[in-house]
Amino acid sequence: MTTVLKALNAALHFCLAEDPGVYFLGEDVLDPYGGAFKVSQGLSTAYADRVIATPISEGGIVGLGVGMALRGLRPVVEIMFGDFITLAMDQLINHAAKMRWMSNDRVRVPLVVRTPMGGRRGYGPTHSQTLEKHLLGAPGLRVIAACTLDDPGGLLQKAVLRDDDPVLFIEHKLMYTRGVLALSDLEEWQAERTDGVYPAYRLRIAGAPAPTITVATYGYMAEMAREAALRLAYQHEVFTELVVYTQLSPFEPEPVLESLRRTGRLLALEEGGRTLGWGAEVLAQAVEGDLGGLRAARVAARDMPIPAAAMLEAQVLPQADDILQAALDLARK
């Protein structure tokens, strides 16, 4: 089985195969250790001009990763916990995201910062948090969130080798050492995917009635909705369709707005914290895309530090019952 932390290490292989341009900067990278998840094991053997293991230093690392993007390298950057995004955010906002237009199109700034994010390890209030919603919006930034369908590392190697604009990839740490999901194998799904470069998901149970609710999410929320569905179909006679980002910034409304033309009910979820999230994002363009009679809900983090305690993490952190009682009362509206 090829799980999602394998497709990912293949794609970096692949993509410094492919292009000498290639350069793979961070923390720990280098072989036996491989990095804090290895995700770049056996790249410095193979690579090892090319692999530059790093101070730990995030905004010099990701600021050295802009300069050699400047001068027409195509660098990834590991930053080992997203939670230390936040010291990189200059070189990211200020710097990589504003060149291509402080130079008027003549500068491109083809750089990767590829980060874990989320909790649900114990790793506690420093090292559990989805940070992405802090930069989702930012002009000039991609951000792609990595999930269990279809191509994550085919994902990974579109970012790198054909994105002439940065991306910050993120990838959920439990979805390392779950197998990939070809959509041709979601055998109760009926599965489809949207065009373009970084596409979205659409998932419903084959054979079951027309949905009534439309669930957007990303990264390993995605497995979970997956689990919340189920349940709502077998136990409650509740049908969802499922809408999986890939793309989370610049965001794009036309698939969870096609799905709720069709149902009129949306549930979004993230594992962020609630307040000034992606969800409410989503809430926000369904709004403004003047369905009518839309009945919307989220799903999210509680807004407070992330406990190291199992008990106490699983109150904080959005579960699965959290997604099955949402849609109940959804339903029920």
Second form
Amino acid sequence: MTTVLKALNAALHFCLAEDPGVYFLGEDVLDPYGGAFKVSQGLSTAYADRVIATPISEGGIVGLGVGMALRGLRPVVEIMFGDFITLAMDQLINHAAKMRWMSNDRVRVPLVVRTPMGGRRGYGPTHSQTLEKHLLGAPGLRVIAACTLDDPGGLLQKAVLRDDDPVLFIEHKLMYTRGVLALSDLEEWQAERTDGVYPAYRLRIAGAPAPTITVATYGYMAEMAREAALRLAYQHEVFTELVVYTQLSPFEPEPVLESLRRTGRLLALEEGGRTLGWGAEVLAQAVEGDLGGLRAARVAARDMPIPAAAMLEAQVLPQADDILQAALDLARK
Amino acid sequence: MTYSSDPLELYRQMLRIRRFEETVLDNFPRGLFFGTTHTYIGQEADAVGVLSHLQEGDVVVSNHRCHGHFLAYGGSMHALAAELMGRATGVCGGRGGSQHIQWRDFYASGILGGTLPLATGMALAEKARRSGRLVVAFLGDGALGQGAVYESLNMAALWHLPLLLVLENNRYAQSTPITLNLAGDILARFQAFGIPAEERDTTDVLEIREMAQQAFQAVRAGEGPRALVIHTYRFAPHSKGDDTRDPQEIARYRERDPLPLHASRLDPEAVQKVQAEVEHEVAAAFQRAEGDSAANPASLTPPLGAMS
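For comparison with the form predicted alone, would you give the structure of this protein in the form predicted together with the partner chain?
Time for the whole complex; same chain goes first.
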């Protein structure tokens, strides 16, 4: 079984081979180092002239990517830690996301900015965050989150080769070493993929009774959600349906609404901070969906910086037990 | 597109900018335009002198004070007037307004300094594609406060990119004089990155054109980035009416107005003829734009394209 890391790496190799306009840029991305999380391993050896080691200038290199994209290339920029995306906010929001629209659709910005988010490794307040919520809803920017399901490499490949608009591609650090789970290999699960380039996945425990809770989530939280769903089913006879998003923004409510029409209960899970986050939007859309009798809850990080010490970090970031408890509370409502 | 080096044509280009900007300021109180404007009055020789070396396909990256750059680049006066008026016929259909102009290989944005990484990336792309094109990026003294500028200088020099930086020092960052917001030397900023830079304190279009020539040659020859620092002055306010500068200081700089300075070298009859032609051009451009249809709300398409 291939890992998410290997899948993403293979996708980048494929993109560079497929299109001579693809460039890969980032800090410490050259071999033998191959990137801080090793996603770029081998790229510079195979494509020396199109893999560029950059200075530590996150704003500068994302802007560089915007300029390259405007002039016909398809750059992929790696931001070493997702926490550093704050340094590129101006480039993402004011330049990458706006150039096409401001130009009256005359130009395109086929740029992919890849970055690992997330904690649970003890890196502390500035290397553990899940910051994509600050970029969700920025008009003109797609935010995509990989997960272990189906084809994370293919997801990246589509963003690089087929998407003519800027994409912020979120990876979770803990996902890299996990195996990729083809839908057909999910023996315990009945899994479906929605239509669309960046699909959502609907997962139910195979052969289980009709689910009564819809769990909406993305990224690494989908791993914890599957674990929690199994415990809920086998230990508590509470049955859930997972709706795992890959496109976070623009948010498309239909996959979660479709599930909610059958379950009536919504649990939104994210590793980012609880207040004004992705889950808040999911709940708002569900309420606006006018489903009647909706009961809903969120599980997310506490609204505080992420501590380094493991016992403290576990208090701040959502854990499998938190999901379990929230689902049990919701089931009783 | 061809760029003339004929002295009378250089005068015409400067006058087109001057009269365009004056017409904008004169008509602002009528409520004809949306938002604000940052006029180029007094700085015309910079754009006209520098861009007279452009070749077809070269890229220009401009800033908030972009009207002069755009007109000297060869942009349509009518389409620019229409853009300011929010007409469907505007350069960007009314989406961009005064500061956000994109047409052919010309790009302007209202984020000071934030455009420099873009210009650097564009230069990288042109070099990668071996297009022979170069990128001219304009920035003002005010943008020197932005870290993005220095990140860009570092990368452009490191990778020997075909980038020509044109720093127009009009001595004020909005209302704040340069003495209150800038330490050190401007030229040395470029030189610190190994970027050969030259400076002049001039409003003479011929001098600026001559100064730019070598820089263009070097950049086009693949010798890496070059910088031109032009110490100039804007006669009009930062935007519309927010001028707190000493009127005597403005009057002093007015004595070296680039237009009469250059006109004095030209045949007076030819100058008069150009003046009449430009008057006609400007009047016709604004009149036509005013008569054009307003931008249509139905033109507000989503900011992301559909994917197949």
